[in-house]
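Just one chain is shown here, as C-alpha cells, and it is the form predicted alone.
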Amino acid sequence: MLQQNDIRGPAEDTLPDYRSYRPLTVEDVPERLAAYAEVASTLGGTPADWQVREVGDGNLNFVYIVTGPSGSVCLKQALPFVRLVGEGWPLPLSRSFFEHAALSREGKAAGATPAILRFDGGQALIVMEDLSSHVIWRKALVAGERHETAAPVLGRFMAEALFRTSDLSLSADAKKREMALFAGNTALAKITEDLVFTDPYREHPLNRWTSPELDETAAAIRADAEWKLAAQELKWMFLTRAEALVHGDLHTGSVMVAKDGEAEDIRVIDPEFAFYGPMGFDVGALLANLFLNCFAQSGHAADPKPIQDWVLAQAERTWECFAARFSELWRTERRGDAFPGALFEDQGQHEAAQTALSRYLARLQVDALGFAGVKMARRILGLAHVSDLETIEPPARRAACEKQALNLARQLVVEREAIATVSAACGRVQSILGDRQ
C-alpha cells in the first residue's frame, strides 16, 4: 500500500537537455545500448552479438527489439515530429520525458506496466522490458481471441492509477506539484484537444473517412449542433478538470496481452499523452475501443454474435472491476485533502461517506460514457483510425459497421446523463445491432 504523497518513482523531474539528441538507426542501436551497463548486462555478450529489428507500427516513434545471448529489451525513441505525418508536423522530444514520468508513477501506483531498464532523457529514449511474447490487445480482439483477465486487470489498473494520483489520496501540495510537472505536456494534449474534440465536427484537411460511403454521414455530423455542443462540453471538462494523472491514450492498442496455457499477462504501455485531467477520460477511451471492436466484428466474423456478446461483457466487467477497486481504495486509502475521513468516518458518518462515493462514481461513469462517444467518432471521421474497422473489406461493409458505431457515439455524447451506466450503454449497442445473422 502506498503512503500518502509517495507516488513518484525514480523519474527525473526536470526536462532534459536535447542538444546532443540524435535519432537512432538499426545500425546505431548496439553501440548506444552498449553504453548502458544495466542494458548490456541484460543482453549479454557483446554488441556484435546483438540482433536489432524495428517493430514500431505506431504514429509517433521508433521502436526496436534488441536480442542478445542472455535476453532482450525494447528500445523506444521519440522523434522531433509526428511519424504518421512527417516532418511537416513537429512534435517536442519532451514527450519521452513525460512518458517515462508517467510509466514510473503508474507502475508504482498500479503495476501492470513494462519494467524500465534505462531512461536517457537527452536522447529521448526509454529502454524497457521486452514484451515480444505479448500481442497488442486490439489485434487479438480483431482475431476473435478471448483474454479473460484483461478487463479485471485494466479495471483495477485504472482505479489504482487514478485514485492514487488524485486529491483523494495525495495532499493538495503534493498533487499540485504533480500537476505542475505534467502541465508541460502541452503538445500532446493539444493533439487530443483537436483530433478528438474539434476536428471531426468541422472540415479539416487531416480528417478522413470511408468515402464516398460516409460522405453524407460526415456532413450531417458537421451540421449537428446538438452533438457539437455536447462534444465541446466534454472538451471543457478535458481542459479544466485536473482530477488525476490520466494515461491519455488508453485504448486497446495501448494494452499488451499474453497467454501461456491458463495463465495470462496484461500490460499497459505508451502513456506519452499523460497529463492531469478527468478520470473518466481513460475509462471512456478504453470503453470506446471495446465498443468499436464490437461493431467491427460484423465485418470480420461469419457469426459475430458470440464474440460481440463477449466484448460487451468485457466492457461491463471493466467498469465493475474499476468501481469495486475504486470503492475499496475509497474506504482504505482516502487520506488526501478531498472528502477527508475526519469529516465523515471519524465522526461516525459512514453512511455519508458511502453516499459521497456513490455520487462520485455515478458522475465518473457518466463522464466516461461521454468521452467514449467522442473517442469513437474521432476514430471514424478524424486522422487516426483503428484496424478493427480499417481492415474490413469491401468499403460498403466497413461503412455499415461505422454507421452503427457513429449512431452509438452520438447517443453517448448527447444522451450520456440519460444513459448513465455502462450496462445501459451496452444495451444501446445491442439495440443498434438488432437481429444479427
Contents of the next structure:
2 protein chains.
Amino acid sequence: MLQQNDIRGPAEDTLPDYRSYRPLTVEDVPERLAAYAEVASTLGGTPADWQVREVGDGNLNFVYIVTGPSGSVCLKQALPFVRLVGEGWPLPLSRSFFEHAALSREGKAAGATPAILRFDGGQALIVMEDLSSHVIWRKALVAGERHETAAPVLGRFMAEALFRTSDLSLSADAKKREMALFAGNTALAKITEDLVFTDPYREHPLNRWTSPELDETAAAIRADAEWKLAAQELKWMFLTRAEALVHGDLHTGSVMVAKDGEAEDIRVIDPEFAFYGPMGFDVGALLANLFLNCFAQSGHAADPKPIQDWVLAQAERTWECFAARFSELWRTERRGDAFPGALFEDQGQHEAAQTALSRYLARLQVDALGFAGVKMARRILGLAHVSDLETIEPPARRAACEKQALNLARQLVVEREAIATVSAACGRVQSILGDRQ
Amino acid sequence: MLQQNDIRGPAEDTLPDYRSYRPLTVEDVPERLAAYAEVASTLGGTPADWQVREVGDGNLNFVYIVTGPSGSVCLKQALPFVRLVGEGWPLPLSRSFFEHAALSREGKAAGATPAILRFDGGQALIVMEDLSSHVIWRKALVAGERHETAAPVLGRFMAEALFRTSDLSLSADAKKREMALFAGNTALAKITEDLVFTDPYREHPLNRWTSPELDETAAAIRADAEWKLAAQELKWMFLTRAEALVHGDLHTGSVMVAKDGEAEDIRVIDPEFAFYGPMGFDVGALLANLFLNCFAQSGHAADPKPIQDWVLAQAERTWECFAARFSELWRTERRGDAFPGALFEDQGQHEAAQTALSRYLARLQVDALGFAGVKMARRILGLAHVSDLETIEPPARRAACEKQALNLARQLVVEREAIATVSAACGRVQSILGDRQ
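Show the form predicted in complex with a further copy of the same chain, please, because up to now only the form predicted alone has appeared in this conversation.
Entire complex below, previous chain first.
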C-alpha cells in the first residue's frame, strides 16, 4: 500500500529539464545505456555485445529491445511529436515523466507492471523489464487464445491501483498533491477528450470508418442528440471527477500476457495518459475492448460462439474480481478522508459501511458502462481503431460486426443507468449477437 | 470574461517566501502601509495622520481599518494559526495567497468583490477597499432588514464566478492549471472536510450544541445511518468533483451589504477557502444560511411570518437569478472543452444544447440542496455556529428553532433527489414552520 512518504511533494516532482534531450537511433542506444550502471550490469558484457531492435508498434514513441550476454531490457523514449503522424502533431516529452510517475505508483499500489531499471527524465526515457516473451493481450484475443488469469489479475490490479490512490486510502492532502502533479499531463488528456468524447460525434478530418458501409450509421450518430448528450455528460465526468490515479488508456493493447504451461503472467503497461479522473474510466476501457473483441469474433471465427462466450465471461470476471478486491480494501484499508470509519465501523455500524460500499460500487459500475460505450464508438468512428475489427475482411463483414458494436455502444452510453450491471451488459451483447443469427 | 492570458501558469503562481513574515500590531500598521505607494496615496497625508482600528470579528485573521485624510483602506493579514483558538491550531499563511488568487479571479469573472489595492505575499497581507460602511448580511438579516438586491447579485455572482472558471468556459488545459494551483490550499479544505462533513456525525471535543435540549437529537443524528451515508456521499463529491473555482465559504457572513436610499451595494468577501470543487457547494452554502435565518426568525420576531416569507423568497430568487445568468452564459460563453457547441449548436441542434443545460442545472440544484443540508447541520452541532441562532434566548426557544432546522437539514441531505428544486425545499421549510404553529 502507498504510504504517506511514498507520495513525494511538488518540490521533488518537478518536470525534468529537456534542454539536453536527444532522440536515440538504434546505433545510439548502446552508448546511452552504458551510462546507466544498473542497466549495463543487467545486460552484461560490453556495449559492443548488445543487440538493439526497434519494436515500437505504438502510435507515440520509440521502443527498443536491447539484448546482452546476461539479459535484456526494454527502452522506451518519447518523441516531441506523435510518432504515427509526425512533427505536424507535437506532443510534450513530459508524457514520459508522467508515464514513469504513474508506472512507479501503480507498481507500488498494485504490482503487475514492468520493473523499472532506470528513468532518465531529461531524455524522456524509461528502461524497464523486457517483456518480449509476452504478447499484447489484444493479439492473443484476436487469435482466440485464452488467458484465464488475465481478467482476475486486471480486476485486482484496477481495484488496488484505483483504491490506493483515492480519497478512500490517502489523506485529502496527499491526494490533492498527487492530483495537482498529474494535472500537468494535460496534453495527453486532451487527446482523450477530443478523440474519445468529441470527434466521433462531428465531422472531423481525423475520423475514419468502414466506408461506404457505415456512412449512414456515422451520419445518424452525428445527428443523435440523446447519444451526444449522454456522451457529453460522460466527458464532463472525465474532465471534473478527480477520484483516483487512472491509467487512462487501459485497453487490451495495454496488457501483456504470457503463458508457460499452466503458469501465466499478466502485466499492465503504458500509463502515459495517467491523470486523476473517474475510476469508471479504466474499468470501462477494459470492458469496451472485451466487448469489441466479442463482436469482432463473428468476423474471424467460423464458429464464434465458444470464444464469444469466453470473452464475455472475462468481462464479467473482470468486474467480479474488481468488486471483490475493492470490497476487501474498503473493509481493511479505508484510511483516507472519504467515508471515514469513525462514522461507521467505529460506532458499530458495520452494516452502514457495507451499504456505502454497495452504493459506491453500483455507481462505479454505471460509470464504467457509460465509459465503455464511448470507448467502443471511438474505435469504429474515430482516428484510432482496433486490430480486432480492422483485420476483418471483406469490409462488409467488418461493417456488420461494427454495427453490432455500435448498437451496444449506444445502449451503454444512453441506457447505462437502466442496464446498471456488467452482467446485464453482457446479456445485451448476447441479445445483439442473437439478433444476427 | 477570463481570458487565456488572465490565467497565469504555475511559474508565476508559486507560493510566497514567508521568511520575512511578521504579524502586525495596531502600532506597526502605518509604517507598513507607508511602504505601499498606492495605499499611501489613497490614504493621503503622512503615516502620523492615519488612524488604525482592529475590526476583525472573524475566526482566522487580523483585520484593520486604516483611515487617512483622503480615504480609508482595509488591511487583512493572516496569522500562522487560527485566531479564535490560538497557536495550538496552526494554519498556513498560504491561505492569504489563495484568498488573493481567488479574490482577483472572482473579481475579473464576476465583480462584486472588494477592489484590491495591494497584495504583499510574503507578509500574508491584502490591502483592499474599505467596506466599513457596509454591514455583514447575516447581521442585517438577523435584524430583519431587507436588501432586495442581495439575492439577484449573489445569484449572478455565483453563476459568473462558477461558469467562467469551469470547463464550460476555460480550455481543459487552463482549467487543470487553475485546479492544480488551488489544490495547494489543502489545509483550509481540510477544515471543511472535518467540520462540515465529519465531526457533527460523531462524538468530537470540538462539537457543541444547545445542551441539554439537543442532547438526544445530536445522539440520534450520530446513530442515523441514512443521514451519515448521504452526508458521506456529499463529502465524496466535495473531495473529488473539481468543477469550478468555488468560494468555499459563501455563507451570509461572507456577504457585505450597504443601502443608501434606494441604492444598494452587495459584495462577496473572504474566499480563503477557495478551491476547485463542486459548483453546488457555494449555492448550497448560501441557501443553507438563508434557511437557518428563516428558522431563527421564530426566535427573534414576535410575528416572524413576514420576514420568514421574505427570506425564503430570497432563497428562491437566488436560485432563479443564478439559473437565469448561468443559462445566458451557457448560450453565449460556452467556449470550454465541456459540452462543445461543435456537437450541438454548430450542427443546428439548439434544442439539444438546451436539454443539456436543463439537465445540468437540475443536477446542480440537487447537489446544492444536499450541500445546504450538511451546511445547516454543522452550524447547530459542530464547532462554528451562526449568530442567527446563537443570539436566541432562552436556550429552549433556540433549541426549538434548531430542531426545525435539523429537520430540514436531514430532508435536504437524504431526500435531495426527491425534493429536486429550491422551490420545493422552500415548501418543506413552510411545512416545518407550519407544524409548529
